[in-house]
Amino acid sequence: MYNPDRCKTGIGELDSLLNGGIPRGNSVLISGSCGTGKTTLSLEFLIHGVENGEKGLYISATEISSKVMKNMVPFQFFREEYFDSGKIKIMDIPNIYSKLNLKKLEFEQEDIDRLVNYIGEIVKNDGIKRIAVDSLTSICYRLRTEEKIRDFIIKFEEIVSKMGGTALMISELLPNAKGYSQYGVEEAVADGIILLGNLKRRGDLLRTLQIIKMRGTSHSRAEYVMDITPLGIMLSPLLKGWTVNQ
């Protein structure tokens, strides 16, 4: 039986649902609407990676990195020294665009290649094993067409797999979205999809997590309640009675 090397997220319950973790080399969509915990999950994934001796790369395309770091300070799992020491490299996508002189509102094929190659060089030269792109949706805005989006993701996944890394790619959704990505291409090309959501229950808004797909492993497809605590993300089974809006 095929038994791939696993990349443990460090979130115990999630690793159990994945039968040991994400198959190494996979690029996984973290899909959800605003406030569902996408950034927190991604950064916790990178921080636990350093604790396992794996360097990380955080590419911020939605907020400036300094603001993201400030919002993470209250969490006990957060380690600012990992970022200061370069064990987790953090880059703002506008700075990457500026460095590569990518000023067009819509990228051409050569622009896509330059962007992917630049990220690939950083991953290779710094020995990066974990990557978080926050968010893939923002980058896709400049790609526009399905063909360009598919090409970018496939080339990005090739880099991640070739370097023996694992990537989380945040996909931003509207609250009532029917699919798992804004453009519909990302979910088909990604190796896995972890869907984060909100569930109304008696006036409360519960966060939920569900693994939709994950290539290379069997996994639970049940919906779980996701709590963001000072210690990090914790999951618990979603009781059937909770699925009714009250």
Ligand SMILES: Nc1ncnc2c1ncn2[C@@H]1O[C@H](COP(=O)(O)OP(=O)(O)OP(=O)(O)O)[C@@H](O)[C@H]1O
The other form holds:
Amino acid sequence: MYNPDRCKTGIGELDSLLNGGIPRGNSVLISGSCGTGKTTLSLEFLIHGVENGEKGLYISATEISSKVMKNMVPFQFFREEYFDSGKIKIMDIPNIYSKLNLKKLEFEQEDIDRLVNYIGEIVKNDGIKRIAVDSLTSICYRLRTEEKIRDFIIKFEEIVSKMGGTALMISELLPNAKGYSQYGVEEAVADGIILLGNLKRRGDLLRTLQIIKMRGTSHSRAEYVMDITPLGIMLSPLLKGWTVNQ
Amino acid sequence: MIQTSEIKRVFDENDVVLIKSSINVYTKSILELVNFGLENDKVIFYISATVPSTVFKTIFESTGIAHDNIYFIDCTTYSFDITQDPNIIVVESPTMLETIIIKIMYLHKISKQKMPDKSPMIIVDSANSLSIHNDLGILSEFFHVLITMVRPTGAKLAILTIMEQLTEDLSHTLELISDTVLTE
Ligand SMILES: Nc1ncnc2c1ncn2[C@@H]1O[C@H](COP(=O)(O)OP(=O)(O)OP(=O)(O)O)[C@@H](O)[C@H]1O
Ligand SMILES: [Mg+2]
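Previous: the form predicted on its own; requested now: the form predicted in complex with this ligand:
Below: every chain and molecule of the assembly, starting with the one above.
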């Protein structure tokens, strides 16, 4: 059933775990260590958006966007024409920085404002409804202090919610990290957190997905096993192995 | 050996059938089952936990069974070489039960795209083998989740066991989750 208040991710069973999708206007942290599927999830989210008539913006900071695209070719959900036709806009962060003449290693307040305003203009002019920032962590490197990170995220979130859009902000974790973000601020100001991880079980390494928080909806809090299939991300409940007959 | 008429009768009336087959006729029972599935417009998802999928592919070929509509989820081969075969999906270990569930749902989706009229028949070969690698608790949970997920697809599930190697505990656990038992 279509619910205008919810943004369907289109990913496997994630929408039902979210009770219908991400509440529109939310900016959600996708946290995980390297190779856990953050980029795949983000692009699946954007491509599904186009199928729902929602334009997307992919802000790429860590990998060259052409390389990211190439990795997506094997997936059945991938639609190159969405990128070619501009239904999903791709922006490489280094290009944005040079365009805005942001050269400093540590941004000042006015740099933050220019960056946010620049993104805001594009979102407004192109009528963008879904954004993926891959990754937020790499932008945070240039912000350095908690105050600036908080300021940037809150301003970014304002743009997203004003547009009635939905954003995924990728948070890169170290393999043994405790929280959900590198500076700690990100997880506090984000509207939601979806954690991608690895679970070691008797020599197997399983991919996992868990919704940690999501403002504006009830949701599953259980850990799910995730698999990256040619159809995209798919989920199964994690079996706990309670023992019968004991 | 299980008779085709018996197979037809139990699957007409049930979705989840526990099959206890003697080791002497085990392969023959599988062939009967596969034949039944194909003749009744099913697409077969064959979970190989005992004998590598390539072996069964060869057997099916030699007995003239058309195997285009048979997909294997193979957890016996610790190699990704055979992933070249579009009908074989490798799961690295029989302990990755959640991954087996996801692969089944994946196969269901792609076979629905290709053959919207066919519903799946899932053959687990065998519960004995899975029970070597998984304790009864998690195995029973696996079947519960699997059945809950595939029932709405109109799937039939055949859980194969080798009678001679069946412990009482395993037999009891499997009977609890099955709609009926077919003993040869
Ligand atoms: N076609 C594919 N089919 C299945 N799995 C794939 C495929 N392509 C990549 N993968 C798996 O997905 C992983 C990478 O996923 P992805 O790039 O989305 O992760 P990420 O969290 O963004 O990683 P990073 O931290 O490096 O940015 C690979 O390590 C690989 O295991
Ligand atoms: Mg990535």
